[in-house]
Amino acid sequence: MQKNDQADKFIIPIGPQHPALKEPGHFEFTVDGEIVTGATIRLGYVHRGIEKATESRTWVQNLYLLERVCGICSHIHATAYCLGVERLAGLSVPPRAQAIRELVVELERIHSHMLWLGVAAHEAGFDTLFMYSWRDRETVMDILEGLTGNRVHYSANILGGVKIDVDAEQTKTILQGVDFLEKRTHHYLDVVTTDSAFVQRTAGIAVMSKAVAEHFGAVGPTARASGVTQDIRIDAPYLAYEDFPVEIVLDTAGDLKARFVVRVQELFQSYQVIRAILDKLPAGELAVTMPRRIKENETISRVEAPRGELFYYLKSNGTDKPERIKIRTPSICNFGTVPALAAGHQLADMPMILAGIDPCFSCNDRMVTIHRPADDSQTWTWEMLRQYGISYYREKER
């Protein structure tokens, strides 16, 4: 704890290593007694450059590379990738393809924001909701295990379709499964309504406005819980979202209430066109063949990710690899809210105020930037890194 400046107040730093955070990330928070002031962010600690790996992979062997910038949200960053890259070949993915491929994101989103109600529980002392949510999310794990082979990195998708359908009998458990789940939520949504205890942590705890929210940026669960209505599914529907639609879920409180309000009953729509989806399926092929170069043009994908609008920007330059991919998460978008509605609360309801916008470190890292003094100063190319990572690593084991 380091001493501030003004009289009688404190810097409280937690992180970047911290067993309240599941990931790295370092965070500053300015108070006086028990209340927060102030509060900075840092983040950066999980680069992996993905982005730049991508330039030296061809466009096949990059979809299984980013589907692990985030491991929850797998299926989703392959589907923005597989969308870009086949509206850059001009090819045109067979309306089955397409719809399976919605299906598997609606079942990752019921994972996701499952996966999240536990977390959220467990930073509030609600242990037995986050036993409870996270015995219920093996029912969706077992469903994304029994149709794609895997439990986390589905790989789902294949350039100009998916390499995986649905027969009869997977159907039914995916029916069975859907049913059940959509019991529990039922539950969850009256315990995070009414139980006492969890209400008095998150009813008018970092209540945001619309404006605000618009101001920072906010998107998915986040923002919708403000008022925000932005669902990139409806606003600008992708794979089969014209065919099988989901209804915007909205709250106008903007509090963490609200946050958890919005996001349970997200997951009644995904319920929904799951049962759609599964009860007209359209007949025909699985997939297009893909070219193996792609003409030089650029283009961007973007998609509803569970934490909101995930961003892809694709170039390509002539041969069989990419010349840039960016990629913009919702999580960057929704950490700026943070230090703002950090200020007036208490320090203890920092971990569900972080904790309320869902966030992923891992997947928002993208570049870290080294102060030095103005004398030694200077831009490193990649060949740079990799001899200074070479190097460093040979000394290591001397």
The other form holds:
Amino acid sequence: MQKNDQADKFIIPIGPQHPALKEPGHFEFTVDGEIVTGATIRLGYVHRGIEKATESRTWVQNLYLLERVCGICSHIHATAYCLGVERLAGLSVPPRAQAIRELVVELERIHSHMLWLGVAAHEAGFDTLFMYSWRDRETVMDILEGLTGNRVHYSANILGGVKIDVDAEQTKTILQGVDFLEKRTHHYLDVVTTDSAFVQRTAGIAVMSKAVAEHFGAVGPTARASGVTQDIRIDAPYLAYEDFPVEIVLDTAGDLKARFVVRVQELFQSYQVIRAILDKLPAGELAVTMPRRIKENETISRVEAPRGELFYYLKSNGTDKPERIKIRTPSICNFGTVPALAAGHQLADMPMILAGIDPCFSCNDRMVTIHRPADDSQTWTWEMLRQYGISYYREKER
Amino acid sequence: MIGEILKGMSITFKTMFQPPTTVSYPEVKKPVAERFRGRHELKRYDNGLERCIGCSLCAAACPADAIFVEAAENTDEERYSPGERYAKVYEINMLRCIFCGYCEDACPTEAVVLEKNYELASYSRESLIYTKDMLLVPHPADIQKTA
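Same protein, the form predicted in complex with its partner chain this time rather than the form predicted on its own?
Let's see the whole complex now, leading with the same chain.
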């Protein structure tokens, strides 16, 4: 804790390394007693340079690199990349492959939302819900392992299709798991909406109006909990979402409770769409051949990741490597809302408000260019830097 | 409020009689899925000859550049695989491997297969570069190596 003499206020710095944080980020909360009056966030501690690394790898190698942008929503990154590359190369992917991709995407959404439910409950001090929801999440993890061969980085996609097929036995296991999870999800929906001790921590906390959500460009369940009708699966259907649609889940309350309700309700949509896919899985090929080189072109690819809209920009230059890949992950859109929502709340609510947007630090840490006014130049020559360094250390010695 | 506490405690009470979900690893191990991708193995034919023909397609396909293959010619005196060539050196750097299974897909003879072993921890970086002796499945002792 440090005291700021000028403003006569306490500023509590948290992070970048802090026991309460799962991933590094720096937060400064200005407090008046227990009430937070202002917050600043500094991100970028886990910038890994993935976008630059893609430029020295082939299209195929990048598929596996980009799958590792996020440890939770890995398949959706690979899918967004595949959809973009296939559009660049002018491939038409077989409908069976698209349906299987959608199946894995929805299974991954279940895994991500249940993980979030546990983490958010843990931040509220409700560790029982955390343990139970993670126990049940193992069901979907086992399904994913059985289907794709791995619990986290599934490598289900290849450029031009998918690597895995769904057989009758797999279908049976998935349906059984989904039935069990649906039963449990009804229970969780009951818990997060009726348990009075828990509702005290969520209802009316961090209320974000539709206007605020739109102003900060919030995406995904965070935005939908504030009544913003935005879901890429419905607005711009990709994969097989035209044949196997989902319904939008909205809540207008905009508080933490609404974010719980929206995410838990979205699970039911995922169960319904998984059943529909397994019921009417199109027959046919799993993949088409992908050319090694792609002629000069550019495209964008938008998908709905568990946390919101994920955006890829891809540029090819005629070789077997991309010219430029730009990724915009959903977390960075939602982070802007946190300082705005923090003011006026108890310091104890901060972990919940942060967890409410389902932040993923490492996937959101990437290069951002900020356009400053022209006169606010930050260009220093080598000599200026040297002189600054000398005088800085002289000052320090005194 | 009292009613809700009782409701919550009733769940706790019921759960007390359920078997625990946790597994006492490493004493008890959960079986992995059929499609699980773990440590690689280099397979042999039924007659004991190595399936690997040293074509380096796995090394070319590997997104993580984890595989190194050096091929050499088979001779009638020293025959390792059915074709003209065999892998003299076959190394997989397990520190680089991302277990994506692309090498498996690229292999024309189904020689490299990702098997079920996932306990790969070690004390040194050197020991995690798996050589051909470590990767190759044991030779069926009753079959002679000469074809």
